[in-house]
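Have a look below at one chain only, the form predicted alone, in structure tokens format.
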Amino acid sequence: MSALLKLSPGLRAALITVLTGALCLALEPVAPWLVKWPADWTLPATEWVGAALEWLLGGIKPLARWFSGLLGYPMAWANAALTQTPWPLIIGITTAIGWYLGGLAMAALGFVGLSFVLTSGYWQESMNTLSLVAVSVPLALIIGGAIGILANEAPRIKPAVQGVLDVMQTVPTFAYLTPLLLLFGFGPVVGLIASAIYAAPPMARNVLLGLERVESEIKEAAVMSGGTRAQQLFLVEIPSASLQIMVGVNQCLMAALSMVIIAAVIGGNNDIGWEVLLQMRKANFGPALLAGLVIVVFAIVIDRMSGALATERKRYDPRVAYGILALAILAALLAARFLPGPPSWSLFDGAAQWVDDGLGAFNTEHGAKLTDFKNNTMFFAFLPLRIGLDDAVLPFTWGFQWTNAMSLWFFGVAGALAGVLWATGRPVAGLMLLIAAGVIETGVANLPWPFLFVALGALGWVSAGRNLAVMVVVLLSTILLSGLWEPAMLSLYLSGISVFACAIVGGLLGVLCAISPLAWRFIRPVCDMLQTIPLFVFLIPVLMFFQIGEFSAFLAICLYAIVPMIRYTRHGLANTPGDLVEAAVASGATPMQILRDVRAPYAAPTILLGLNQTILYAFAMLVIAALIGTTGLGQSVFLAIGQADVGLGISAGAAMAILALIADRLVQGLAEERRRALGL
């Protein structure tokens, strides 16, 4: 004992989780509760769930049904507003806006944005849709504000504030749907109150951000000046801390506009994102990607102007934009005179039939193909990942039988050069090459409990200490006893090995662009343009090709999820001091050897960070994927929106967010840590 309490806590860690991994696989045989946890064991948590929620909700739900009726009321005159708004005017104003803000390019997106939605024949589809964000949004902004300032006027609760926040921003949209279903029946305004649920938090964290970077002279001018708290807040703080709390408006306006197919789930309402539901519950995939496009064009306009907003630039020329207004409002007479409305009509209704057509003509040259592609990526990587080498290595799928013989030989093979690694110097690695061969062999769905609990527990030990160990053994014991553990495997493993991809791939993009300002700047507009689409939309091209299924599911979520990747990593590596990089250069280090010996280690806390935000997004879209044929938690969540079942709903997607929870703490405490070594 005393011998293992003088190894390094990392390799402590990882020999304890090997042994213990070793000791489950040893006595399974004689203890199948070590894998498989009794279902007599588990507690009905998802019945007590649905029971308290069910009484709690049903108390007030006649409040709630009278505050969904007096929002229809706002709903229903901005929807009438922008309906009956001559389009002309609508275009011009928003050409007239990004004059403003940006200049000729900014007024040309605007314009051309705009254009692109009338020519779609999804005009009034689209105004439904921004009614919903007109009036989404402005809630949004007000319960998110309040809350900020809430918790910078009261320390004592911004702990609990930002926990709260931690929650909101990681238990999936789809699970809190169902209790809103039950407060406020089927409708538009469900639809309205989701999106201003889930567009809050980064308001919030925006305008707690803001407040807490005040600079203190600008703080103790104000309380020099005599000026009450309100005074200070109002007059002083909150204006120095516009530019941050417009970035929390920008994330407002993204977050409540990828709501909007999701709200057209339990909206029902005639707007874009039902029409992308529709089109694609019919595989009129043509019709599908134009409507998705409206939803990503108004997502770009969007993010750009009010993107402007939140930064110092210089405002142009109003009366550029007073024109524009003019030449709007005679369109919009001339238009009144001549036109009836705007054209039911698709400019690219061709297009769209192309589309389809083209697809049909591709998928029966190379479905085939396809199909291959999807089949052996399924049998010979996710599959043995997801049931492991002893279930997954069949006649059918491999072409033989995998016997025990053969695990005493990887198991072997795995312990060798571990061996090896161990005798270099790096124990650690050897410890991890034989816990990385002990899932392949058993596979992520199929892990046994005890072994999971001690990895991660001993993981947020190295990373953050004791209370980070504790708590993730008591959150990962709250989903073991509820009887969600087996789903919650499925989801743990679906968006591990999405994020392990992403993390290759966003990872080695990340440095060509940290050595290669050219490759930034072509994949810097890719980028851009994926964190703009909605997630829904990642769904459309993957079914083109490969329809439903994990694979389908495993692509949407690794295009909407590998952009942080990227992102941070070149930030991390492009950021190097200066001092440092001149340093290696002196000694004759190679470019090679700065990038592995300089870069790459001061980097890693950006890094860690951006590998974060990667596996909260895929969390994120889990749930989203579930639409098309996934397992797991996220299956269990929209089951149970279909079944009215508020329990299921809240336990899964609970378990979901602790999931997501723990990964978060664990990797911010592993960037800690490496800040903390580095004297960041």
The other form holds:
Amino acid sequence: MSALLKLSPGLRAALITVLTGALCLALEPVAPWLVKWPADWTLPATEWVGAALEWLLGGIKPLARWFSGLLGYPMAWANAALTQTPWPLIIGITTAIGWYLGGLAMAALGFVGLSFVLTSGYWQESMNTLSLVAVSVPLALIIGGAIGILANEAPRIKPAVQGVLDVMQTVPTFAYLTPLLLLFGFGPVVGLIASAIYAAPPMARNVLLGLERVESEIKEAAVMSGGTRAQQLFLVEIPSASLQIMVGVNQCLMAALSMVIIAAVIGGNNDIGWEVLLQMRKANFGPALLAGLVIVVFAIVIDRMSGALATERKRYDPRVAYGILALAILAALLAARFLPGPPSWSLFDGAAQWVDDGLGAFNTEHGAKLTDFKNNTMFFAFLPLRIGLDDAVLPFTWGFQWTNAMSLWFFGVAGALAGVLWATGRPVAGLMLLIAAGVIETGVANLPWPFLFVALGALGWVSAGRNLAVMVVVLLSTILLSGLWEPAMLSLYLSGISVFACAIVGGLLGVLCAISPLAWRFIRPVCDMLQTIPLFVFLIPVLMFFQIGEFSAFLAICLYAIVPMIRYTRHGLANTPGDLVEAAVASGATPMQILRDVRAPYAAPTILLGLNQTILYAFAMLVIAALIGTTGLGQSVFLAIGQADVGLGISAGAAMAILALIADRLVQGLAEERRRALGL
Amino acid sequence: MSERPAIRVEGLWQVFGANATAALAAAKAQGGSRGDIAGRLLDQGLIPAVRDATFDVAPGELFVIMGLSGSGKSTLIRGISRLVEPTAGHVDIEGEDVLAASRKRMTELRRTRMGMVFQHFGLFPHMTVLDNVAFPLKVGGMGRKARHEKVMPIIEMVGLKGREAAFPRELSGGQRQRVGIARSLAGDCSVWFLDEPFSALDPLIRRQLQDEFLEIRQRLNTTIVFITHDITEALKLADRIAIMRDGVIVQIGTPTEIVLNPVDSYVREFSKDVAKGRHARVGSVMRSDAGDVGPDDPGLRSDMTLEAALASCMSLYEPVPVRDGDGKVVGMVHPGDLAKALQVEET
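Next up, the form predicted in complex with the partner chain, please; the one we just looked at was the form predicted alone.
Every chain and every other molecule in the complex is listed next, the one we just looked at coming first.
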């Protein structure tokens, strides 16, 4: 024991983890509960949560229904306003706002974007979606702003508020829907409220951040000028924080739009998200893609225009904006006389049909190859990771049966390699290899629970000390006890391989972009685009080629989650302080040596933060991806919506949030540890 | 200083950390010097940023607080103006116990009696020069037209006429601080706090603003507390200087006293680079018994700088008489003493 204490913390943690794993495997025959938590040992937590919530929600249900009825009015007004306003006027107003905020380029973006929507034949559906956003965003802005200001004014509740905001960010979007369904019933109001709840935290966060960041001397100057607290806040601090608050408005808008579209799965509103879903279900990928593009256009227009609010750039001549408006009114009058209404326009149906046909032809021609590719990836990479080599290697897939002797050989080779690594002075690497071998042999879904407890707890201990280790173990045990362990492991496996793929591919792309500005010039707009698109739309192209299933879900998650990895890696590597690089050059280092020995270590904390974001993104997408067939917690959440099972919905959502939270804290702990080691 | 001081600070402590008030009271109850008390607080992980500061500022006096960064001078001025709540002690401003004032009264005091200038200007980025300067009047409830009329002469005085409509980001550093000065004067303050107002500026601009500041001071006759880390600035501006180290005021004195009679090596270290001849006066080294003077009278006066005095009696070896402004002999000085006083730092 005393010898164990002398080892470095990392080595000690790895050693304990390996021993736990080996012990669990060895004891499996006599104590199967060590590997698989017996079902009758779990608490019916899901039912408890369900019953408690139903009781609680039942109590406030009349109030909620009343509120929902109340919200029906502004919604109807917004809808009437948007659908009754002649389309030339809406396009004109958007173009005019675009001009005022960002000049010619932004005006053109607004004009072309909305013209595309008009001619795509989805005008009506789009306006239905927008009317939801138009009501939910002000709601979210007011709620979020109030929370932010309140937290700023009462420092005592600030940590609590920040904690809640953190958790809300990790709870998957769909999990909000089940309790809301119970409270408000099916219908568009649920989507509206869900989107307001989802969009309020970014606003609150940015308001709080902005107020905190106002220079202390500006605050003091307001005090010394003799302003009352209210005068200080509203005349000085909030205006000074306006740029950061506008960032909040931008994020709030994007979140609301994203959620409104996701909420379409509960139906009840003939909006654009529903259209995408409908077309996807009918396997009409051309129209689905077209409707998806409409969503993307909205996302981009809203994002760029509200983003312009958050920069200090000058505004453009409002007289031009008035001119555009006048033209729009004229066009509206003319249109009312001569042109048909928007719904009959569908210029791109031909293109959609062509995409559909082309896709059909492509899939008949190359479908076999795609399927082979998918199956091979599944059989040789995904399945072993999921259920382990001993279950995945079958004559049907690999051409032979995995035997116990092979397991012994496998462990023997891994052990020998680990021994070599240990002998050459890299004991931690050797133990990591052993752990990896164990995981591949057993499969993530079949990992013994004590092993996972110890491994993650030890990681927590190494990265941030005892408190984190305790938190990790406590949180994991709630999942174990509630009986959601199995779906949780499946989710862990799917997000795990996605994050792994993102880390490798995204990391390499990030390095490439750091080395070559040219590559960054091409990849950057793609990254911008991927970050603007509402999650839902990612499913369309993936489904087009790989049908429903885990592989498609994997691809959709990767598409979305890879962006932060690329961005942070590039940012970290490219922004090494100039004097460090100059010192390395002066010492005679080659560019590769600088990258490896100077830039990479310096960028490590930043890259870890990118990984952290990637993990959170992957979890966010996991639930959405459940729409196209994954197992695990995402599926549970989705099932719960269908059955209006609040207990399952909330518990599965919470389990997912717990996994995301653990991953988040572990990686942040590591990043913090690295930063401290670098003295940053 | 027979009249009532404009500012009286007594036993002021500023301790940062959890439950600072209770901890300070407990540490004080155990007795001992202020060093002992501070030591006990430090042991508990608290930070005593200002330790038992006591001083008076006379009406119309320009009182400079000088110290290195981290010496607690900025915290001290924030305690006096109550931007932070002092942990213990008394602050009287024009006879009023500031620390006992209610929030409402404090707001009123700030509108009518206090003005403050900040190191990094603290200008409101979303307001024009005019609106920045008029802000104290605005929060005081003065109408738009009236306040704009009232601040125009102030803007003119600080030399910003014609830039009223500019935003802070469009101004140079020196111009920004002029706005800060104008704003602090808008409320007709009688007590003026300046927290390192010129430290963020280029040396040339700094000197220019120092001169203008002295001019403004001549016109206004306010009581001034001025913070700086620059000994040259302190000696140039101050009527009296308080030198701070580790939260303690180690010496209070006129510029001459500080330069010629530093109480310890810390203060001496400050004045080392100062050309003493330019800041110390003959009065500080003369003997008041005008008995045994030599035959020569180079015409020394007690308010002459040492440098000038030495220059005029360079070739003399006998004591010479010193006269006051009216030409009356008030004492004598030996030329050797003049030379010696200039070389204090070498010892």
